[in-house]
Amino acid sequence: MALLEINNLKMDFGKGADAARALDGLSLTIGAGETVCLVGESGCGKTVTALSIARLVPAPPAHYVGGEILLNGRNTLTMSARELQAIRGGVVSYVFQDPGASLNPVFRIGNQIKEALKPHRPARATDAEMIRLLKLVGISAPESRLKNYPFELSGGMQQRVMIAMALASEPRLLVADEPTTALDVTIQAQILDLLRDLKQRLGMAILLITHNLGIVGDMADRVAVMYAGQIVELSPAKELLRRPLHPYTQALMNSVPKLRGDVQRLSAIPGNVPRIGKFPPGCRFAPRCPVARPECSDKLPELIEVELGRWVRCPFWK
């Protein structure tokens, strides 16, 4: 049984005539100890997907109108508030992209880690456990760091504190939503190395959200490419990087700067991701697709398995 299984999830913002479909028939699984990268441009629905796992999207305006989210075999969409509180942190924890905005500026680091420990491991909400967590994420002199305020730490150290807080309740799934975006390149590499090491040591699964395809090869077992509220390609990471199949994935790969060979102008994807509620008919990537055909605007393509373990939402994949 998969640790996380999202089946045909449909979610709207608003109701009735004002409803705008944000997630449309989304399906995704993550096995125990597996790392899955969710990639795509801003506005594709990656963060909404991640927050939906533990029903953290405010409702209203969000309304789940179909599908299921099975976490440890239980559907989070039917859970009570008390049951959701038990899985938030206890089964799935989150690390967000801007630690400076996530940490409370008026409380010391130690107080904030203790608050993360209390709901699920109250007996371990001690200085010794907090020091252990800070050591686990590679923070030096953890005893003194417990007394620091967030502004006294660098961006990289703040992110390590956020990871320590996420690990405090020993979750089985860690959701990292672009955890390196606000950091410089050197610190980005350190955070990714830390996540990779923690996965191996703790045996947890990771859902890593990113728009940086350079991260995928280092971190992911599988990759889900998302566009306009849908998965358009799902593949083992190495296979996808070697030979992307969907035109959108190919366009993303072509827009990555090349470090070898002659320097050429970057290949940008024309246009923008359509707004929710304003999706074009048929294939949603068709207006931006370099190989679109007239029939692409007639019918929304299904996500089909075209090779073993490789799924594509395009009848003209190649």
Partner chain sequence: MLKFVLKRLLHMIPLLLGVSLLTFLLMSLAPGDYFTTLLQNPQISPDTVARLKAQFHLDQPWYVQYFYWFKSVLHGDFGYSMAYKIPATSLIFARLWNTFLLSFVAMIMAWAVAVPLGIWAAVKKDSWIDRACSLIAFVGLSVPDVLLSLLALWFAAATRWFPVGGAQSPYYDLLTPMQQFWDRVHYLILPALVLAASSLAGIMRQMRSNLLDTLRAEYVTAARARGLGEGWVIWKHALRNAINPLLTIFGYSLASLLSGAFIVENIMAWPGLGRLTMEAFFAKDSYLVVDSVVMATALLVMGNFIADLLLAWSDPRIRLK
Second form
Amino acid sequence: MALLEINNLKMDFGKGADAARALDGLSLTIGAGETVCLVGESGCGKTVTALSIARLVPAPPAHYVGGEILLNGRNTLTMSARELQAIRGGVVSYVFQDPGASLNPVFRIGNQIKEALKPHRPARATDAEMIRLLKLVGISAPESRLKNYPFELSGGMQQRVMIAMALASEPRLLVADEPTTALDVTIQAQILDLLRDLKQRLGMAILLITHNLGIVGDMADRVAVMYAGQIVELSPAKELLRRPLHPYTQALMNSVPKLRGDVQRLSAIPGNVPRIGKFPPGCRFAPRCPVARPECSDKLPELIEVELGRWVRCPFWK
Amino acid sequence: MLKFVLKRLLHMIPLLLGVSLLTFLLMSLAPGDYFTTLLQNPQISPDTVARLKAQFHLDQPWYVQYFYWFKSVLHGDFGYSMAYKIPATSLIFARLWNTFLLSFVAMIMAWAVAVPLGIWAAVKKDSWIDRACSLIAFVGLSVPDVLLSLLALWFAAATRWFPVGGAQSPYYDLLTPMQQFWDRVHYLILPALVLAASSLAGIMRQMRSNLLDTLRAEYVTAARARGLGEGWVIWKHALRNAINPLLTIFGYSLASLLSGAFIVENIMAWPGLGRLTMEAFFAKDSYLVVDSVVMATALLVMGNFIADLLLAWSDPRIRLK
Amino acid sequence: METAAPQPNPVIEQPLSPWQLFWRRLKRRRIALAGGVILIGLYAVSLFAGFIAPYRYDRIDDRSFFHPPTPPRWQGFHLVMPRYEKGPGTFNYRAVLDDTKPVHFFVRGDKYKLFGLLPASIHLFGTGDPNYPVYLLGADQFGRDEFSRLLYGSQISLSIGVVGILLSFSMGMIMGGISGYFSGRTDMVIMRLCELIMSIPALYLIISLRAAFPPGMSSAKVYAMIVVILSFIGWASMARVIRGMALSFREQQFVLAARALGQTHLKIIVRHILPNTFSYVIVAATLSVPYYILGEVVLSFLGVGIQEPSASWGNMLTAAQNIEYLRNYPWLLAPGAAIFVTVLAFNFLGDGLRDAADAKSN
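Could you please show the structure of the form predicted together with the partner chain, as a counterpart to the form predicted alone just displayed?
Let's see the whole complex now, leading with the same chain.
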């Protein structure tokens, strides 16, 4: 049994006539200890997918119309508020994009870490445990940090604190939603190193969300590429980087600057991600696709397994 | 922190100086003075009037008057009320106290109702309670203070439950201390209610939108992701942060509170600074007008200062930076 | 070569201009539109006040002190007004139901000037006979028709809001624009002045300013005085916000470009900086009109604004301050209801405009 199994998940924002489909038949599995990257431009539904795992998308407006999210074999979509509280932080923990915004500005660091320990491991909500956690994520002089307010720490330090809080109750799955986007480039590498190191030591699974294919190679076992509320390509990381199959993946890779080899022209993808509720008919990428054919706009292609472990939502992948 | 307090206190001095100068200038532009009407009285000789004018420095240019006024204020003496024929100091402070009492009680009432209602409306966004609150807010924002005061006056006269005007009974001095207290409460309730009702709507709407903002904040999602209960998330994380902008609003709302009090005092005959200002205005009792305006400004500036202190106390980002 | 050449990417969505987006969002807010419609109606009525009002604002009838409202009655298919006779006691009126006169439309009556220019004497409705008066909202302590005075009063009360806003906001925008654009010492002086004005509770400052004008001025002068006083106070808060915006625009490309082209400071402020603040200004103006209307009401109510016999909603309410009047003749509160409806409509409209201008709300 996989740790996380999302099956054919469909979610709308709004109800009735105002309903706009945000996730449309999304399926994804993550095994224990596996690292999966979820890649795509902003606005294609990565964050909503990630938040859905612990049902953190505010509902309303969110409205789940189909599918299931099995975490340890139990469907989070049907859980009571109490059961959800038990899995949030307990089984699945989150690290968000902007650590400055994710830490409450008016409470001390210690106060907030204690809050992460209390619901799941009340007996260990001690200073010693908090200091151990801060050491684990590489924060120097952890004793004095507990008394600090968030704004007194640097962005990188804040993100380390967020990771410490996420690790507080030893979750099986860590969801990191663009954990380095808001940080300086040098700090980005440190945080990614930290995540990789922690994963090896603690053996948890990671769902890493990013719009940057550059960090996929260092981190991921498998990669899922999302576009307009659907997965368009799912593949082992190394193979995907070596030979992307879907035109969208190819376009994404072309927009990553390469450090080695020939200096190519950096090509941005023309146009924008279609807005939620305004998905075009047929293949959703067709209007922006460089190799689209007229029939692409007629029928939505299926996600099919074209090689062992490689899934593509494009009939013309060859 | 101490430096912050001192800086703000020092900042008030030029402000109050500016206000007194401005009002003095405006009063000097006014045609005629208190003694102009006395000149028409055949029983008072022009010489007497001239002597009185000289006594009050009214025969001097306005900046000289200002100088004399300022000098005596430094000695804690706010001049002499020509119309009341008593020293202005005691008059001013009695009226200041009444205005403060009225505004303070009204403010407590308004916040005690508006803050919970605003929280309720935000947490139950788009429910019937939210809609009802928003309707109340619109009506409350649109009812003019003048109309509300007149309706209260009508209510008092029709039911005879409340006195129609004044701050205490005529036989106040004959009452026991306990009776005196209730007598004052009895006179205070209706004007305070009117003033509270007029400022309630704004605070409620502000509270609602602040809380909605913080409920959308990432740290609230992060707190939920930690497995905290919804009630705790709202109470600790959202509400605590929604208070900071509310304290800023508290500072701003004082200005409209004092203007509201001005109207309520004048219509409901509450002997406060606003009523005194109007009386002094009509009597051309110029020093008293200046005193009242300066006092009202001082009250507002002090209120804003307290709001800033509360904000610094509540928000570590301000306190520690 | 295949015949099916790669198609040009079809344009999915035509982007809308900011104004189109704004209008689309506004249309969805029915309550804001309702506020706008009410305001158009109120201003239209006030424009034709002399024509719609059955009487002149200063027409005194000494047989009608505190006359109660007299709704017309149906007699068959005709609207009629009964004659009223005085009963025993003070100001006790009784309708004589078998002695009536029909209500006519477009009747000849008191002379007035339409739009303040065209002499006219045709009124929308009336009986044409002073013995059969039409007092839709009753009469005041001088036997003047409350409804007619309400309409005449609306000309002052409604226009003063708009005139006041125009004056104070243009002043606020210019001062704020100058302050933010030049910064330095100019900025310091202007901002200290704003701070001074804003730190005096508004009504206390209004009364001090009023003291600088002589009492007993003509109505037109009082009107101008009220506008000047209210604008003197109102510009400060506007200037502060505009200054903040100007400060941020000052560093942006389009301003630097204009400066590089050698345009004058004034031109840059007026042409490049201020237009960028318009959406904020329109919303703020709509929400501020009520303060000017209420400012006039308070001044006139306290007896230092529009003077009798001219009618304004404020000085009409002064009569209601007398508790005996208020208890026995509650129709004297009619101007209060008119103020309420007007302010409510402005708040509805302003709130809708603010939401529609705020892109986040979509």
